[in-house]
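This document opens with one chain alone, in C-alpha cells, the form predicted on its own.
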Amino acid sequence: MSHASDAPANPTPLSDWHVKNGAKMADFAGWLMPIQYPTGIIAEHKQTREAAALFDICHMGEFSVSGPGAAAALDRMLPRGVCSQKVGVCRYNFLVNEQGGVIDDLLVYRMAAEEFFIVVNAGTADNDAKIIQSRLPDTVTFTDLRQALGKLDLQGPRCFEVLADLGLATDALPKYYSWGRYNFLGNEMIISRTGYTGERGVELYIPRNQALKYWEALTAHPLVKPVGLGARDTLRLEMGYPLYGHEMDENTTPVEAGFGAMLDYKTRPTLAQAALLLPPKKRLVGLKLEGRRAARNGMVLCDAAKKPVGTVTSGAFSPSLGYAVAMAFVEGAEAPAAGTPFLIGDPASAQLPASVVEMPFYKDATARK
C-alpha cells in the first residue's frame, strides 16, 4: 500500500546498493523501495519461480511481548489463538478493531512459554506500535525492534543450496511456518520458513547494520537475484495473498477476506468476538480473465446482467499462467461458485469478462517443500 505524505521515503539500510545497481525506486508505505532492476518484473519473477531470489524487506516492522500474562493478552487481542501457539511455530494473524475489521495481517512467532515475536506491515506499524501496546496489561513488556534489525526473504525453489553453499546446513532448517536460531555468516539469527511469493524460502532476521553484508554475500551466489516489489505484488497475486490496503483493510474481517477456516474466534472469548459471529458482508474470491488484459484495484465488478456487485481488490498479467487474474470481492455472505461469469469495469464502457476460480491460481508453488 502506498503512503500518501509529503515526507521523504525513509531509505531501507539497502537504498543506495539498489539505485547504484540501476533499480527503479519509488516511495512503498513510506520507504524508498525497488520497484524492478533493469532486467525487469517479468524476468524477475521467473527468477523466484525457478531459481532464487533476494527481496528487500528492511522497511518492515518487528515487535517484542514479553513477560507474565503476553500469551493471554495476545490471545483476547487476536481473533487466531496465541496459547495453543507452540513455541517454534510462526502463525499468520489479524489485529483487529472492535468491529473485526483487520487494522494489520501479521506473523506472531513463540518465542517462549511468555515472549513473542510480531512482524508487521511497514505502512501500518506505528499504529500498529500504539494499539498493541494499549491492549497490554503493566507486567508486560513491549519491545520496539526497528531500529535495530533487518529483514532479507531468500525464496525461490533453489534457495537451500544458496545456504548449504554459503555453510548453512539445510537439513536443521526449519519446517514451513517454523523458526530458528542459526549462526549464519558469523551472527546469531532468527531464520523462519515463511514467504509471500509461494515459494520454497527463508526470512532473515538480521542485524541492521549488517545487511549490506548479508546482500551482497547472497547476491553474490550465482543462483540469487534481486528482486523488487513489481515482482513481489505479481507472484503473491498468484498465491491469492493479501496485499493490505486492498484485500484487507478496518472495514474489511478476517472471515470476509476468506480466513475464517483458520480462525478460533468461535470457541474462546476474544475481541471483536461478536462482531465476527456476525453473517460476512461481501465475500473474497478469484478471478480468471480471458486474455493478458488486466483489471486494477478499485475497477467494478457486475454480474452477468451488468449489475454491480463488487469491486476488484487486486489485478495483473500473471507471468506463470500466460493470462490475467484479478482477487475481487462479491457483496453476500456466501461466495458465488466456481465458474460464476462476471464482468469487470463501468457497465457504461467495454468491460472485462472474468470467470471464478479456486485460489491459489498458480499450483506449482515450492513452499512446503
Contents of the next structure:
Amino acid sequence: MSHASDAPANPTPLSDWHVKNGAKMADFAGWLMPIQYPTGIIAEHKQTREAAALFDICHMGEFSVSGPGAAAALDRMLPRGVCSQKVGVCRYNFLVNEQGGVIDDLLVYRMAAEEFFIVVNAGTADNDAKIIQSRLPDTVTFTDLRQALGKLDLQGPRCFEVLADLGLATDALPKYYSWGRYNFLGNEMIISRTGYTGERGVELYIPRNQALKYWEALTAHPLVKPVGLGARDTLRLEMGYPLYGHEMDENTTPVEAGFGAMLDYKTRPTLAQAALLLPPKKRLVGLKLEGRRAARNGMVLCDAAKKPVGTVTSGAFSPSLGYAVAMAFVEGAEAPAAGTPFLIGDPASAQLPASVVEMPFYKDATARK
Amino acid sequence: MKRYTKEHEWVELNGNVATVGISAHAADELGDITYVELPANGKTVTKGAAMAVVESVKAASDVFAPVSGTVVDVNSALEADPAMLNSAAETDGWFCKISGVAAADLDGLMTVEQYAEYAKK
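Starting from the form predicted on its own shown above, please give the structure in the form predicted together with its partner chain.
What follows is the entire complex, opening with the chain shown before.
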C-alpha cells in the first residue's frame, strides 16, 4: 500500500534509530518505516521463525471506545460480534461499509463490559476514526490514542525467554489471542499474545515517548534482532494473512477474503448483514508456484485454458519453503479445490504455472504454542 | 577492462567475447536475490534490450544487454543459486558470455571509477 499524497512521511519515534542502524527506509502509509536492515529480508525472516524479532509498529493506530452502549454499538457495526467476546480476549474483526466491503481489518480487545481497545492499520486510521465515531451513540466515548501509544511487536519462538530475561513473569502472560496488563520495565501496559508473523509473540502497547527505551532494551538482548516491513510481508504471506489494500479493500467482503467461517453476521442483526448474505463474487485462494519466480500483486490469474479468471493480490518467494507462493482472487462464489491448476501472467506471454493449496502455506509456525 | 552501464550492468570484453552481469551495487540495492532467468544459449541479444530477469524478495527487474551479439555460454550455476549475486555479482555471478561483440559497443560506458561515482548518486 502506498501513500497517496506528496506530503513527507511521518517519522515514528524510532525512525532515527533505524536510519542510524543502516535500514533501508521507505514511505509506508505515510510513515517513514524500515524495509530491511543490513542483514537483509531473508535473514530477518529466518530470525523471526527461529529466534526473536522486534518490529517497529508505531505507525499503526489505537482507539478506545467506552461507555454505556459501547458493546451494542460495536456489535451492530462489526460482522463478528463483540457482545459474545469475553473480557480479556482479542478478536480479529472488520470495519465494513453497507455493501460489506472492508473499510479496514482490525483487532478488537475487550477491556471491560463496556470498554474496547481497537487497533487499526496506519493508512486507514484517519478514516476509521471518522467512521467509527459517526456510528457511535452519544453515550459512548471515542478516544484516539495514537499520540499516546507506541506499538512494538516481539515475535519468534524464543520471545518468552527474552521477556523473562527482562523481568517479565512469562508464566502469567496471556493465552493466544488474549491480553493482559503487565508492569514491564517500569510502566504498566497492555500486552497481547497476537501478531502478524505466525510465530509465538506479543504486541506491546508502550508509552509512545518511551518507545526508544523499550526498543533499545529489547534489541540489546542477544536473541533479538530488529526486523523490517520486508520480512513482515513475507512472514504474513507464508501464513496466508491478508494485507489491507491487497487481499481486502472497500470492494471486497470479509467472506470473499476467506473469513466467513469466523463471522456470526447470519444470526445477528448487523450493518452489512444483507450484503454479506449474498453469494460472494470472488474467493481468495492460496497458490503454490512451480518455481522460484514470484507472482506479483496485480498479475492476471488464468485458468488452465488461459482464460483470465482473477487477479493476484500478493506474491513472493517464500524463504521458509524455498518456492514462490501467492494469494489471488478467483471470480465466482465457489473457491476452487486444492490442486486446481492456474497460470499466472499475461496470456500472450510465458505464464507461471501454479496450483491451489490450503493456507497457511507454512505449517510449522509457533503462535499457538 | 570492466565497463558499466547506467542500468548497472557490467561488461568485460576479451577479443570479441563479452562477459556480462549486474554490478555488486545493483545486487545490494535489490536485496536478497531469489530468482534469475538467463537468456538461452544461441540467442541473439541487442544492446539496450531486455536480456534477463532478476528478482529479489520485493521486486522483479529486467537486465538489459550491455552489448549486441550472440549468447555462447550461460552461467547455469547462477540460476540454481541466485543468492550468489548477493555475494559475488561481479565474479562468480556473471550472467552470460556474448560473442561477435563490436568494441565500439563499449564506447560511452563507464569505467569502474566513473561507475563508483555514478552509483553514489
